[in-house]
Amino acid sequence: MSVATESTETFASLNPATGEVVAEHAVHDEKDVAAAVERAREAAAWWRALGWKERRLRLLNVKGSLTRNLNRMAEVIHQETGKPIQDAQLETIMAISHLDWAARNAHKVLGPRNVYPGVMAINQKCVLEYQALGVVGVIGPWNYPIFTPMGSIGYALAAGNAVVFKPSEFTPGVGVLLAELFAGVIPEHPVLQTITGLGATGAALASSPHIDKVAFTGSGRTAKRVMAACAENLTPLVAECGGKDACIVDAGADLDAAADAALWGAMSNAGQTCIGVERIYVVDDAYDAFLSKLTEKAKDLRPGFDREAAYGPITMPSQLEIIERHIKDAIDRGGKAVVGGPESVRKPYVEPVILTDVPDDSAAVCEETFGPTITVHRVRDLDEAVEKTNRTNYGLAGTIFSGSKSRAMDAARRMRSGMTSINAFAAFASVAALPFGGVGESGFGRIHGADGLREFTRPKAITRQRFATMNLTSFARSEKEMQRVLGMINMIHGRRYKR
């Protein structure tokens, strides 16, 4: 459900293609969000007395709501963000596996299971079980304005929490049309609550002394506010922030393939993806086929907002003068645009950019440029393309075409970045069973997966004495039983290893 507000200040969502107003929406403030966690309290208790069971059965009711609107909640995300239809489909599809995923596995995962309790405490039954936390608030980006927050909300939800969901100014109505499905599906307690505003409204749910966890998702910048008000009251925070993230094509690669996906990588959505590729190094021997079919292909791409534009504008004006400082400095130090230039800055579009020669220390190669431009580095061979890699704070995700599995392989696991797809973009963030985050300035926890499904918990150990045996933790401890364990422990532990 969206929270109902007494207040009467409102703002407007506006579609940043043509200007127009897309529609009104509350500034909550906060007593409004302060109502709303209370709300989630009493409805944690109660989603979580219902069960592994019927949780996942309402939850995949709530999947199925949300294909039945597919289209409805992909014009809401086109006119909000401006992105391509079909994009916004595409991405509401990803959202709908990832939900579908947490519901099916939610129990499997963090139901109760017996753990051997070795031979010292072989009386002891121990079991392991992760409990849902209770209120968990979720700030949510822009640029996929239901995908990426969903990684944390079909998440939370299946582990047994309540949510109190904050999208972005920018998108609001992505927010208030998925609670209302919600609500629709599960009428008895709002389970997931829609807060609308701006900034302030994101900081009084940060900074809620009832709130047990938050996932956020935006800049670095931001996240640092977000991690000094959580701390007032030790609120535990996972954070999703920026990437400045790499291609690297090594030699054997399928240059068409690897073209293709950079291209992508890049341009789609604007280049508004934190899991964007901003950066190509490409090995010497491949470097002049691969830039030869990269620019012809990205000639072909056109903005707008019409069904045939490739992609979008920028979604939020501000990143304008970004990015074309960043073209601007680029070039200025000696970097060349093969395809585009300053010029492609045409409020509110960009149009495809693509610049070479570009200083490692410029700010296209060191700061997160979040638009459709691309540098292209040539390097000696895969050793300096991973070493250029990882020569950022950033480290989010990574792609790499190679035409050897082991090679690639190798630079996978050396690239310094919580996720790294090969001989393809991105595909991790379609695997459901896979976890999501960066290390670095990229943010810390993850999403997705286990390990998302565990993110939204805590883990609690009980151990039951089965029989009663020695008992070595007592006052009455006898000096002949001490030596028993000791014989024990040495029989057991203290032989040599051979290689």
The other form holds:
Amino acid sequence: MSVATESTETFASLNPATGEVVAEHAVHDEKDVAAAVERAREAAAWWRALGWKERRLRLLNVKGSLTRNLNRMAEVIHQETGKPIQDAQLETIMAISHLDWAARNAHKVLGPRNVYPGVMAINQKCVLEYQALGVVGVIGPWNYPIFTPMGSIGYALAAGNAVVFKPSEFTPGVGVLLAELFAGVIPEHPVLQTITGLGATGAALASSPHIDKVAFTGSGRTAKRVMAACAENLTPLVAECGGKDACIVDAGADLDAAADAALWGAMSNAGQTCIGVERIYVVDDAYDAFLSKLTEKAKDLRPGFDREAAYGPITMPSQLEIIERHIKDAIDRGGKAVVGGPESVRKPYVEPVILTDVPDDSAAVCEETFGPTITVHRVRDLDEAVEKTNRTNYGLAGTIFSGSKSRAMDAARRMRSGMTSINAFAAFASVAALPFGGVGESGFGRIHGADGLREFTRPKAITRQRFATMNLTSFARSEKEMQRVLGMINMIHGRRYKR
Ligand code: NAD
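Given the form predicted on its own, corresponding form predicted together with nicotinamide-adenine-dinucleotide:
So here's everything in the complex, that chain up top.
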């Protein structure tokens, strides 16, 4: 459910393509956030007590409701972000499949299991289980306003937690509708509440002493503030931040497929994708052919808000200035614009921009641009491509196109990132069973998959002594018992191991 408030302050969510007001939303203040967290604590206790089977059923029914309301959800996303309606539908489909996976797998991944105690503790029955934390505060971004937060919301709920969700101020309607759908299926307790507002509302949530974890997705800059707020209460945090992902095109790659995927990875959603392709490293032999295919395909792309548009406007107006700065800086420093240029930035849209010969230390290569721009670089070989890919403090994901399975797998392992997709763009994001998250400035912790479920739990170890054996942790232990144990240890661990 969406949270009630006594405050009369509101803010508008705007359609970034038309500037029209989509809806007015409450600015929830600290008091509202505290009240929501308190309700969530009660909801969490009830939800946990429902048990695995009942929670699974409820969440599958929420998934059903979201599926039946897919077009309604996609329309809100379309209005609030400006992205094409089909992209909004696709995003909602991905969120649905994650909720489905989390609901179906929570018991198997988190439920109690017996653990072999080892010879020395053979008299102990050992049980490991993953218990819900309580209340999880989810703070979301605007670029994938249903898919991204569902990676935390769905998994946290399936693990038995209640959630208080603060959507981005650019996409509050998505959060409000999601909470409404949850309340329709789970009317007894507000297991998902949405609080709306600007950064201060998110800050109030992160600094609440009564939440058990924060799942933050957004910029690294804000993540640091959230982390500082969490530090006050030692609240654990999972941080999903930005990226500067690369696509590597190796020898023998299918260049048509590589150009198609790289273009989608760079330009879809107007380049406003955390795992979007921002740099392309192409081995010398393939460079000219690849660049010509890429530029040819890019010429067909047109931004707009109509059904035929390839992608929409820049959702957050302040980003336009960053995109323009990166393009200009690249060109000032010797880069060439082979498609578009500084003139491609036409508020609220940015037409496709492809840059070559851009110095490795320029902003367009080092900082997250978050626009439909891309730099293409010629490299000697795969090793240089991997080395340059890894020359960034970010490490979210990456793409490799190659004609060789073994070379691609080896390069994928060497790529410093949480995810790598070979011969396709971002295939991992739609595979619910795989963990999602970054390294370095891209954040820490994981959503999705079994690791994503465990992220919202605490492991609980229980031992039960089944029969008495030698008791070495007693003041009554004898010299003889100790000698027997030393003999055993020597036998088990003292041998020399051969290759
Ligand atoms: P942002 O950091 O500006 O805002 C994210 C959220 O934090 C918003 O809900 C905002 O209201 C809230 N917030 C702002 N100040 C806060 C504070 N002091 N305390 C608590 N919350 C606060 O990010 P954005 O512009 O919404 O999103 C774009 C960024 O998110 C990009 O860097 C993108 O790469 C990243 N992103 C990462 C992933 C991922 O999974 N790694 C997914 C999507 C987006």
